[in-house]
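Here's a solo chain for you in structure tokens, the form predicted on its own.
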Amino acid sequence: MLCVTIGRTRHKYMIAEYHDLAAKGAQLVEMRLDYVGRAVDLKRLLESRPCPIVITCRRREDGGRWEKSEEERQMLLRSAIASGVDYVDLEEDIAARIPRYGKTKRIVSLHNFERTPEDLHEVHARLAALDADVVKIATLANSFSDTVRMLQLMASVKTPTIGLCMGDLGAATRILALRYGAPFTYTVLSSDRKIAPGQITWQQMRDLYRPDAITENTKLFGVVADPVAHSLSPLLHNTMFAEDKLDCRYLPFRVPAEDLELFMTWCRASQIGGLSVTIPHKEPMLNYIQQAEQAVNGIGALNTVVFREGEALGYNTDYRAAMDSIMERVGVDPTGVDTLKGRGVLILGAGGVSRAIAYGLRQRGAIVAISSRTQDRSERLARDVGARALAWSARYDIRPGIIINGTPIGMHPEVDESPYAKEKLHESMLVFDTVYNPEQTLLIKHAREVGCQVITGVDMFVRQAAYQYKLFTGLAPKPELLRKTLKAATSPVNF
């Protein structure tokens, strides 16, 4: 069950939002009374209740906004219980002073906005002993191990427990809480109404992740990155799972580099089916796989892991997608010779995607130059693939036939930047920007204005996601559905 938290400063807005959520199918709503800016009229808020409700009134030291006396706050909570609300949230230090009454269930909670305590089980035992119907523990995740410990806690205790790790590192606890035994998990109405760090919107939870339908039989996949919140991969893959009616979910996993080994161990223990791998893990992930396709070994990086029969298998669908996108434009000459052979290419950037593309181009005989803002990375990549390294300031010293942007320059929200000056473009060039959000980057706009052929990041992103989906499920993907979904998500109206 999803519990939607609402915090509004005026009674009429709180009531309107509550009734609107219920009309749209919300199963449980939490009213944050500490957000109400004037004297709380509990009777007005609670009359004509269309769906079950949690009443919470949080002090500032617990992440709330309550500014009046503690005596008034506790009286308000007692009044809510007397009014017969479905749940009331009580902090550990006051739970013993507010007795059970009627049918109202008691949530005994603890919040820590700095860390996740090492003694989670001891903390849980204290809270459960305070006549708790539900224990709620919300802590800040500072590592992926905090997320793992919180999930393990929920699965191992008898008292129904909601264990949430706040922040992007703890997103999995919010989505998987129900699978691990929580009676409900918290969400928020919209991204601009977040009450706690890392909250996921009700619409995303309801339509994209559907946590209430995640069971022990649901096959899990995900994207592993740091950061990860910007990734649109969960949208694409979950849309495809729903289209094909598969009992699968795809989650965002923010994993710091130092936690990668722990994360991979957890993936195996949790029977994760596969991963999309992105910055900064494309190269380090090679240390945690047992087999890899030939291109991965040649590139020295991967972007896809499939777990099969106890082994982690590595693939690089960036490479396949980029080469398909390029070859669709340049093709072959009438004699069947690959027209990339001998063609000059400038690749901007020296990260994982640039490495995959540089490898593919060199395999086809292209003459490649690498230029990034970090010279030693340019030199290392150039040395690895047999290319030439150029200083970033020298990127205009050559006149390539193909320019490829593998940097994040031009990505939302910095949409007014371009890695290559418009006046240096010419109409005989093919310009390929791997940035997909937005599709029409400033570089692509300039290239079109000059008359260049272009390949957008959407072309490549859709192809690589389609290849991944086939590796994950064995099913033929629907590229047009992926393209439509991606374009809708990156449309300017969504900004």
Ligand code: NAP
Second form
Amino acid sequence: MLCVTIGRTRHKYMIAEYHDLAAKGAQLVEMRLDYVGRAVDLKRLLESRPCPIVITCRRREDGGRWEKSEEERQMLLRSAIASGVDYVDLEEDIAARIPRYGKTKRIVSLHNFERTPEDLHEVHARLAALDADVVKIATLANSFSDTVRMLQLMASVKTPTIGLCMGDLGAATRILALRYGAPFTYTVLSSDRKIAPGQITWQQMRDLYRPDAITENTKLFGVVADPVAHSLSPLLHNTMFAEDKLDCRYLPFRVPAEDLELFMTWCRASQIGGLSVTIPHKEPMLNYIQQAEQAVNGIGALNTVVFREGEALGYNTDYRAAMDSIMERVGVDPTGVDTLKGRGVLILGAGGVSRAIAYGLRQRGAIVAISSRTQDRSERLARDVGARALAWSARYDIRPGIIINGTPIGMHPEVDESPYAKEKLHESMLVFDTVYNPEQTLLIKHAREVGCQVITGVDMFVRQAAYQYKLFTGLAPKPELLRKTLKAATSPVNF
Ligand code: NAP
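Alternate state requested, the form predicted in complex with the named molecule (shown: the form predicted on its own):
All chains and molecules follow, beginning with the one already shown.
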């Protein structure tokens, strides 16, 4: 079950939101009385109850907004119980003083906005002993191991327990809580109304992660990155799983570099099916796989891991997708020889994406020059793949047939920037911008205006996601659905 938390300063908005949520199918709503600005009129708030309700009134020290007297707060909680609300949230220090009455269930809670205590089981035992129907522990995750410990806690205790790790590092606890035995998990109405760090919106939970239907049999996948909040991969993969009616879910895993080993151990123990891998793990992940496709070894980086029969296998779908996109435009000559052979290509940037593309182009005999802001990095990449390094300021000194942007220049929100001046473009060029958000970057707009052929970052992103999906599930996704989903997510109205 999903619980939607609402906190409004005015009674009429709180009531309207509660009723609106119930009309939209909310199964449980948490009303945060500490958000109400004036004297709380509980009778008015609870006059009609269109769906089950949790009453919470949080003090400042527990992350809430309540500033009036403690006596008044406890009186409100008692009154809520007397009015027969479905659940009341009682912090550890007051739970013993507020007796059970009627059918109201007691959530005994603890919040820690600084860390996840080492003695989680002891904390849990203390809370459960306070006549708890539900134990709620919400703590800040400072590492992925905090998330793992919280999931293990939920799986191992008898009292129904909602264990949530706050912050991006703990997103998995919110999505997987029900699978690990929690009676419900908390969500928020919209991302600008977050009440605790890392909360996921009701809509995202309901439409994307669907935690109610995650069981022991559900196959889990995810993107591992740091940071991870910006990733569109959960949207794309979950949309495709739903389309294909697969019992699979795709989660965002924010994992700091120092936690990668622990994370991979957890993935194996939790029977994770596969991972998309992105910054900063594309290279270090090589240490945790048993086999890799040839390109991964050539590039020295991967972006996909598939777990199969106890082994982790590495792939690079960025490379495959970029090369497919280029080959589709450049093609082969009538004798079957790549027309890339001997073609001059300028790659801007010397990071992971540039490396994958440079490797692929060199494999096909293109003559590659790499120009990046940090000269050492371009020189290293040029040496590794057999290309030429150019200073960033010298990028206009050559006349390439193909220009590829592998830098983030032009990406949202810096949409008015381009890594290559319009007046230096020529209609005979093929311009490939790997930036996909927005699709129509300034570089792509300029290239179209000049009459160049173009490949957008969306072309590449859709292909790489499709390859990943095929590796994860064995199914070919519908490219049009992928493209439509990606475009909707990156359209200006979503920012
Ligand atoms: P990365 O490893 O961080 O490399 C970024 C490269 O861009 C580095 O060479 C960096 O230079 C350079 N750079 C960054 N900001 C710059 C600036 N203001 N001026 C000049 N150079 C700059 O990142 P990555 O993984 O290669 O990703 C790069 C971009 O590719 C992403 O931003 C994303 O838009 C795109 N991408 C697209 C797809 C797709 O499927 N379409 C997939 C992945 C990535 P320094 O070394 O000096 O920092």
